[in-house]
Amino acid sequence: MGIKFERVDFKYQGIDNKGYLALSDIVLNINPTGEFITLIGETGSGKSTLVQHMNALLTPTGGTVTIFGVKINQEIKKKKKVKLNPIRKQVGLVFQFPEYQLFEETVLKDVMFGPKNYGISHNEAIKKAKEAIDIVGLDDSYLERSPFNLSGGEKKRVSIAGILAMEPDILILDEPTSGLDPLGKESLLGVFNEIHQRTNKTIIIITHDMNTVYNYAKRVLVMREGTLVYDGSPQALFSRSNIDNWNLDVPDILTLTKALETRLNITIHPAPKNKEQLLNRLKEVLT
């Protein structure tokens, strides 16, 4: 078992004691391996609150989250007997601006910190750090550099390497490409896809970019006003009714496909995933 939500509610406490219901009746199962999930929804829909339950940073105010067999709920919280560090090692969470969490004097020391904090020997931590740095596309020349003198994209890679060095089973990333230029964005998404392909780890990405959803996700979760309103494939997501109901943008490739269908008075089916597929299907239709 990976992560299971059973009728989960979460209410933030307010100064007037009324509070704010951020999650309502969430039922969700996430496999421990093999998934590439994008989590989308408008600002304030509950996305970040949802993922913070996935590694027990937050405890449900109603219902139960089971993380690799460990139940997290109000009853467990009262007993205070559950050790959360092992859970947070299994489910790694990278926040939206992870570069702000860098603090060591060198990249190597920063990436080593997590493994050493979990009791791994110094030499083994170095090995894991170097492996993680390689996975995110940085070479050994970065090891002794200060993380504070890196570019924004490089800082993100270092912070992600710090989570990967702890070898989580599930990797969660909150808006990992925010602030990056298009080239840096595609490069970093390629890293996540490569991690997924090489390790079969389940990866969950919070994003507002529908191109990321359409091009990379195997499964999409849509949050709206604290509820999970969609759990399915990206191909099925972008129907006209869903776009209208949930204020979704349309992926660029689907916009282009629709324009060509209208201009040429043709139907292109199934919808292409990329420009190469679009070109091939155009050839099939027009010949």
The other form holds:
Amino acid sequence: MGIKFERVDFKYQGIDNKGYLALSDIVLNINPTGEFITLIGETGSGKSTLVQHMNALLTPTGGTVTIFGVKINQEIKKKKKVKLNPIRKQVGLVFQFPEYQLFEETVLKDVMFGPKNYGISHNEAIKKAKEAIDIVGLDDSYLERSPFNLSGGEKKRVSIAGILAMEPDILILDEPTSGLDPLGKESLLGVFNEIHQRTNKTIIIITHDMNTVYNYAKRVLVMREGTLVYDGSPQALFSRSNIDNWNLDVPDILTLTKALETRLNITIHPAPKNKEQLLNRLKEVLT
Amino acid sequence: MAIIDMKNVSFQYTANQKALSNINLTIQRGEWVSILGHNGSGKSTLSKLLIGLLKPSEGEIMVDNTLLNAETVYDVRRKIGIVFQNPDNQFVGVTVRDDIAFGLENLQVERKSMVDKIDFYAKKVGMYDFLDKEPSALSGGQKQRVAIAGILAMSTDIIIFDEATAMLDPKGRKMMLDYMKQLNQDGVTIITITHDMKEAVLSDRIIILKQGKIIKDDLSEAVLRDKHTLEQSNLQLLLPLDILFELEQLQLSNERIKEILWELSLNA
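Pass me the form predicted in complex with its partner chain as well; I've looked at the form predicted on its own already.
Starting with the chain above, the whole complex follows.
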């Protein structure tokens, strides 16, 4: 099941009615469990448009997206009875700057809003909200605080809890760490990683940070001008020579490894996955 | 010669909490200074004080020998330009042309000269072909370039980049860093507010704020290796220096590797 893209196009109308093709001929399969995917590519390459197809916020102008068995295409516009609400609950999408969307008086009420909207009882919604707030790393003292007096990182956590409380099968986050300081960023990525490890839920993160890609992702999707140009492992991606053509950076650990290989005239193989592996290799060379 | 001089400046948003307390900071003309600190450390409050969007609760701010106050704020803004984090929050015009014109109109530049300036600076940032486009047709990096063109057109002596690269893709980020280098070479005083050590490494001097206070103010090369201060400010060592310190702990470092890793960290 999961999410399946079959030759998907999406054309934005545009005010001049010429429109432009934001997605072109996308073929993609996402498993309902076990995936940790990062989606990367230049600004304007179609990343956000792509994920908005994953929970039927957008309908393809060509081709079909199948989300947990529900087909989304131009046909459904003719039939009125396709219910999209269950899909939005199954595939939770956290927008960029979700903190701008907080609106309730207290953190608890804000996080409860989603589950209540999907017909869950008041008491059950409180329970789910409290669990979600705990998962994102905020303690009980936050429950009755106003979301507006929190720091940027805390607000992000509250808005992510709001999606988690709906218990989606797949969690999608659009640049969840932008604007956070390095510690706040690592800590939030740690939360996603833990959710993934503990529940085996599929997680998809849009990012510009190649360190995030290299350190966390099992699979990377690269978008370029509305097409999917790469679908594979981060290790294979960064060993390719066309990274430059796609305007991607190289993770810090690989930049440093390459520089050290040249300067010390050594080979470091296979490429280190993290700092510890690089250190171990250097220990061998230096002793 | 000091272009910015903050004396005992404090600021509080609410009665019981100081966002900045007792800031003493002098920045020389032509200097490139990075301001670092955790989320909520007061960095953005500092930049808002410098451009007169906020007024100090205590203390005074001199910009190019002018005391910043309600009477002088418009003169001071001719000297300081600012590029913000979110490209979407700073686009004021309906087209690129309008956006670059906005600052010049406020300075009451005469029309002929304004048209020339717009063309010149749009070309300079590579946005000349986009002059009649609307913001929705631009990428984040392109919007930031328009913001820079608007500031360049006003020929300010100081430019503050308030996390201006945080939302950009790698290509957009690299381009912004290249502008900062170029502007600084041309004598513009640069203040970058950032979490990114690879951006901070480009500056002459680094200031670290923590809970509204300056806890470090030193040459960049000294601050970059100050592991303790960086860590207590939610910041990270540059990777080559992190590796160097680990090797030193293991007593595996030597002069050559030290030199190489240090050089690599400065060219991060």
